[in-house]
Structures are given as structure tokens and as C-alpha cells.
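The data below hold one chain only, encoded as C-alpha cells and taken in the form predicted on its own.
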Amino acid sequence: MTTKRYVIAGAGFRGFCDALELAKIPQAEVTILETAPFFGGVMYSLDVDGFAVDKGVHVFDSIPKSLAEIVNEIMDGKTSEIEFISASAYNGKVTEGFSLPDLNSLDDRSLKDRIRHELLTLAKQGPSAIPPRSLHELFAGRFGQTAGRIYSDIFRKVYGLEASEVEPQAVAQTSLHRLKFLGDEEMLSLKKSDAWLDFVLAARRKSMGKVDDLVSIYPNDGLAMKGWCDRAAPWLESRGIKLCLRETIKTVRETPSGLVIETDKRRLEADHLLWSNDNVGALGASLGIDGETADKFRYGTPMLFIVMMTHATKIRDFTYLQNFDPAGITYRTAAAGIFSHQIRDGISFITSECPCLPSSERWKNAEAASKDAWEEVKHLKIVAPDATLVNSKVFRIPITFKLAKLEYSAKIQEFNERVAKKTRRVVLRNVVPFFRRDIYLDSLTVRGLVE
């Protein structure tokens, strides 16, 4: 039997999904190639004064039993199961049990019968045959024009970029993809009444019972995502895999037997070679044609990323809190210390994303937006009132969570061809799925790709 050849670009989650899929194939060589000293992207924690913190949130949420399955085997059993402790806030106040906005915050009675006349309306027509062309268009013809005005605001505190920016299918990397505007009964009612509604509308989970059959679980060795992804480097070795870090690619060029790949360190035959990352350009130069086009229509979101640790007692009993305030300074806060199990000396630290632009103030002044976001996370009582500030670490992070801008879509397939033309050899990933599930789910299609 022959051998194939795969190489992968990229030591992500992504590329981590492609590779156990590539190993089923008999007689396969399977290469990751990797830029960073480490594998993991975007999942290896920080070490901040000693404590293994990630950038942001990296759970494995809601993930199926097989892919959790693998998770424990490489943790050799050491994880957690999470019992997600979720909140929002929205109008100066606090929803329990829910992570995405609650607009039955709202004071105003007449608002919240605006929006479910407008729903009524909405789902009384029917879905839209023109598809929208934005964000915007998309929440005003899924929640009618009231909490699609409000929905648009909210996305542009969190990402620094107006809705109406953005193409339609960045909603499946927000939390702002359904809708709730009155208590749980009401909502239900509401969702049990039409099928349309069913599916633009919300409640709290633990009013609608169990959901679905996916597992959240956590590394609980105290070394956060990085002793995952620690582990898993090895794991993958013991499989075959072959794991190059520090390594970037420099040249590919279609040969008559497949590809050659040229790095800054070595010479690799192959028969294909995937793209499990987002970096466009540096596809796009390898090839000897332009990336960059494709990778301008992306946004990057700007954030300031602080560490703030106070005594472990005072921090709530939580997971993580979305503020979806227009006005508010952090984003989503999360107990990340008390749920990777790092205290230490009785001190443990929470995590807050707070969007900056890098021509803001808050910005250029990154120390004393802590100082803000600590006093912000003790009004939502995210800490207790009397919980002191022990120590603080900011980061200035400029790209995070990366948005299509419209024409993106029609500028990555224009690069999808060129790439094509070149080779057809070279497989561009699908870059659209974004939570962990998501990705693995669509790694199982992989070797369809290539075979």
C-alpha cells in the first residue's frame, strides 16, 4: 500500500482535530507545522506571577462524548466536568443562569410590546427570501427592528465595529444569536407558540431542562489549557505524528509526483498540504500569490486582557459573566483561577476581556483601566464588596476575535480559485466554525478532502 503524505500548517485546535482524522487513513505521515515555540495557538495560557491563565475563555464547552473521550484520555483522566455557573448583565442588572443579553432588564413595558409585536409580525410573514447582507439586516429581519437596533449596539461594545460592518454569519461567533425579552413562562410560551420563534427565541436553560447529550469539562491538574495542550503534543507523537514547532513555512510548489514544501529549516515531500490556520498571507505568499486582499476584510477585535487576583473566598460562585452594558468596561469576566484549581496562599484571580480600541485613552492608559474593571466586576458583585485587589497584570491583546467585513466572503473565494489554480493540492480549511465542537465536527470530513 502506498504511503500518503499529509502536512499541516498549523498546531491549534484546528490543526490538532485534521491530524487525528488523518491518522485513520492507512499507510499515512502526518506532519504538523508550527511558527510558535509551543502547540495549542491560541488555547496555551499565559504564566502571570506563577498562575497559568488563559486568553480568555477555552473551556471545552458542550463538547460531543467522543471528542471528550480523547480530552481525558491524553489528561489521563484528570479533568473536570463543568457545571456551568452562567450570568449576563444588561441595563445596570444581573440575569442569573443566562449568558446572553436579557432584555427584559429593560424598564420600559412599551419597548418590550414593541419587540413582541414586531416578532408576531415577523413570524406571521415568514422568513425573508432576499438572505440579509449584514449583521444588522440579519438581527433587525430575525428580531424585528426595536431589538435589532438595541442587538447592533451591543455588538458594537463588544467587537469596536458597527453591526452593519459585518457580514451576516459572524452571529455564530457571538452570543447574540437568540432573543429574550420577558421572564422564562412568558418566553416559553412565546417559543411554543410558532416555529419560527422557537428558533430566534430564548430562555434559561434550567427552565427548559436537559438540551442535548454534550459534556463541558476542564483540565483540573492547576495548569489551565496549557497542561492540556502540554499533554497533548506527546500524545500525538506516540501516534505517529510528527510535531515541528518553530518552524514557518516559506515556499510550496506543486512537483509532478505532489508537493514540495520548503521551511526555513528543512525540505518536505507531500501529497497534500492543509491550511489549519487563518493566516491567509502567509498561504497566499508561499504560493506566490496575494493573500493580504482576503485577510483586510477581516476584523481583529482590540481587547485589554486583565488578570486581577484577590483572596479565592471572595470571588462568587461562578464560570463567567457576559456584560452586555453599552457603557460598561469588561466583556466577559470569568472565575478562571477557581475553575482551572489555582489557588494559591489563599489567593486565586479572575479574568476580565474588556474591548478597547488602540486609539482610545483607556488604551494608552491600559493600567488604570484595572483600577475601572476591578471597581466594575465588584459592582456586578462578581467579587464580594469588601474583596481586595492583591495584585493586577494588563495585556494589550490587538487582534482576538476575528469578524468576516463585508466582501470577506467574496474575497476568500476569489483566493479559494487562485490557490486552486495553482494547486490542487493545497486544501484552504473552512475557517467559519468557531467553538470546539464545531471545529472537531467538521475535522471528520477531513479525509474526504484529500482521499
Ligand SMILES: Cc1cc2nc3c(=O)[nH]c(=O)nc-3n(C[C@H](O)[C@H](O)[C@H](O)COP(=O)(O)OP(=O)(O)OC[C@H]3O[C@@H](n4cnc5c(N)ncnc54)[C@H](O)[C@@H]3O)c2cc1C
Contents of the next structure:
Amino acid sequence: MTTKRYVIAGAGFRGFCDALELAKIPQAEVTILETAPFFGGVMYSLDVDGFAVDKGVHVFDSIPKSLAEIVNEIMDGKTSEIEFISASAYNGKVTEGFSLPDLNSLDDRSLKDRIRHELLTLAKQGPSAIPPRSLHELFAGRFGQTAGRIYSDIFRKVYGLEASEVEPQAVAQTSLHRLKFLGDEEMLSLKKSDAWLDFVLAARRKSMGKVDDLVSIYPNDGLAMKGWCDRAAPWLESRGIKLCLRETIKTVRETPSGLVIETDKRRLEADHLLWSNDNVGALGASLGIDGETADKFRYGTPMLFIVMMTHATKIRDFTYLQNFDPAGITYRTAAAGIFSHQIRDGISFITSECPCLPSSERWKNAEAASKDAWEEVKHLKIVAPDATLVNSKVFRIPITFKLAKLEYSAKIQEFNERVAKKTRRVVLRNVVPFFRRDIYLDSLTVRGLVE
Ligand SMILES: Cc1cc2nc3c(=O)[nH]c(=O)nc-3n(C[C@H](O)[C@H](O)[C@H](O)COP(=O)(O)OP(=O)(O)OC[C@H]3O[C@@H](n4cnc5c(N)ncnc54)[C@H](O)[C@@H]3O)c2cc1C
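Can you swap the form predicted on its own for the form predicted in complex with this ligand?
Full assembly next; the chain just shown is listed first.
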């Protein structure tokens, strides 16, 4: 049997899952090339005053048991099940046990009546046969004009971009996929009244019970996601997978016997190259075709990321709170120090992801923004009113959640076709899944793409 040589570009979670799957092929030789000096991509935590701090909320959430077993094996069993204690804020009010915007917080009853009326009309008409062209159209078509507009305003607050500029499938990346605008009882009875309403409306999870067979886990060795990244790399290597960090692909070309990949360090030969990252500009450059154009149709969601250290006892018992108030500074605030088991001399930390455009005053005066964020999290009762800010650090992160702007799908398809014309040995997938669960499930199909 001849050796099969697979090169994977990218050592994020996607590269990890693809490598695991390809290593199952008999006689497979799997090499991961990664430009960064660390393994794990976006999951690799920051070091902030000796604390390991994830760049945002990163959990192995709602994953299949088969993936949880792999994560546990890598962690030597050092994981805990996460019992999400989430909350959301809208119109200055906090809804416990709910992670979407709760429009029941609106003071104006007539607005809620209008939303109800529009929803019932939509339910009667049935879903439109014309697919929405933008996320804004999706909101309006799913929730009605009034709630749709409110959701578009919330979207702009969280992502700093108009929902009308984004492709509709971006909804899967947001916490805006369902609507709650009344109290729990009323929502449940509306949901029960119609199959379409059941699909588009939300009720608080605690009133619905456990809805699936997935698990949510998190490392408990006190090193946050970095703990997993640092263990996963040698674990892969112990399975014969070669991991090459700090290595950049320069050119890729097809020869009669396979692919020749030149990096800044050496020349490799491979039967297939799996592009397990979304940097199409770099792939285009290495093949001598244009990938930059497709890249321009992606939006990065810049954020200020604020780490606030305070006494652990002053942090309320919660996982995260999402503040959907358009006027708020913070979006998602997490008790990351507590659920990652990091308390030092009584001090732990919370993190806040704060949407912010690089052109704004807030971006320039990020230190001042972190003081305002502290006041806001106090107001939202995330920390006790008498909590003191022991220390804080603010990071400017220009790219967090990547969203497909209008036309991205068409551009990426064109790009993929151009790659396929050059070589069929570079494996690209049209749809790049967002959540770890979906990345893992997608990787289970990868053997079929190369064998
Ligand atoms: C703030 C935030 C929070 C999130 N939280 C969750 C969560 O809780 N649960 C969840 O399921 N999902 C979450 N996600 C989604 C997350 O993006 C995925 O779950 C997953 O970790 C992404 O993995 P990836 O490998 O696709 O991308 P990345 O982690 O970005 O990895 C891509 C890797 O490819 C490398 N690379 C880029 N270009 C090249 C090149 N030319 N050659 C070689 N290497 C290259 C990069 O350096 C990087 O290491 C979150 C995303 C963000 C932004």
C-alpha cells in the first residue's frame, strides 16, 4: 500500500478535526502547517497578569458525546460540564435564564401587540417563497417588520454593521435567530398554537427542559482554552501527525505526481492540501489567482476586549450575560475567571466583549471605555455594587466574528471554481461552519473528499 501524504493549512479547531479524521486513513502521513507560533487559532488564550484569558467566550458547547470524549482524553479528564447560567439585557432590564434579546422588556404594550399581530399574519400567510437577500430581510420575514427592525438595530449594536449589508445565513452566528416578546406563559402558548410560530419563537430554556443530547464542557485545569490547546498539540503528535508552527506557505503547484508546496522553510510534496482556514487571500496568492476580492466581502467585527479583575466573591454566579441594549458599551460579559477555575489570592476576573469601530473615539480612548464598562457591569449586577476594580486590561481586537457581507457566497464560489480549475488536489469547502460542533461534524466528511 502506498503512503498518502496530506498537508493541512491551519492549526485551529478545524485543522485539528481534519487532521484527526485524515489520520484514520491507512498509510496516511498528515502534516499541519500553521503560520502562527501557537496551536489552536482563535481558541488560544491571552496571558493577562498570569491569568489565562480566552479572547471572548470559548466553550466546547453543545458538542456530540463522541467529540466530548476526545476533548476529555486530551485533558486527562480535567474538564467540567458547563451548566449555562445565562442572562440577557434589553431596555435596561435583565432577563435571567435567557440568552436572546427579551423584547418583553419593552415598556410599550402597543408595540408588543403590533409584533403579535404581524407574527400572526406571517403565520397565516406561511413563509415567503422568495428567499431573503439580506439578514435584515430575514429578520423582517421571520419576525415581522416591527420586531425585524428592532433586531436589525440590535445587530448593528453588536456587530457595528447594518443587517441589510450582511447575507442572511449570518443569522446562525448570532443570538438573534428566535424571538421572545412576551412573558413565558404567553410565549409558550403562542408557540404551541402553530408550527411556524413554534420554529421562530423562543421560550426560556428552563421552562422547556433539556432539548437535545449534546454536552457542554470546559477545561478545569485552570489554564482556560490554552490548557486544551497546549495538550492537544502533543496529543496529535503522539498519533503521528506532524505539526509545523511558524511556517508560511509561499507557493502551491500541481505536478503529474501530486502537489509541490513551497513554504518559507522548505519544499513538501503532497497528494492533497486541505485549506483548513478561511484565509482565501493567502491561498489565492500561493496558487497565483485572485483571492483578495472574496476576502473583501468578509467583515471582521472589531471589538474592545476588556479584562476586569475583582474579588471572586463579588462576581455573581453566572456564565455570561449578553447586553443587547443599543446604547450599551458591553455586549457579552462572562464570569470567565470563575468557570475556568482561576482565583488567585481571592482575585478573579470577568471579560467583556465590547463592539467598537476602529474609527471611533472609544477605540482611541480604550482605557476610558474600560472604566465605563466597569460601571455598566455593576449596573447590570454582574458584580456586586461594592465590588472594586483591582486591575483591568483592554485589548483592541480588529477581527473577531467573521460575517459574510452581501455577495460573499457568490465571490467565494467563483474563487473555489478558479482553484478547482488549477488543481483538484486542494480541498476547499464551500460552507465554512462556525461552531465547533459543526466544524467537527463537517470534518467527518473529509475522508470522502480525498479518498
Ligand atoms: C470570540 C469568539 C468566540 C467563539 N466562541 C465559540 C464557542 O464558544 N463555541 C463554538 O463552538 N464556537 C465558538 N466560536 C467559533 C470559532 O470560530 C470556532 O469554534 C473555531 O474555534 C474556529 O476554528 P477555525 O480553525 O475554523 O479558525 P481559527 O481558530 O481562526 O484557526 C485558523 C488557523 O489557521 C491559521 N492560518 C490562517 N491562514 C493560514 C495560512 N495561509 N497557512 C497556514 N495557517 C493559516 C491561523 O493562524 C489560525 O491558527 C467563537 C468565535 C469567536 C470569534
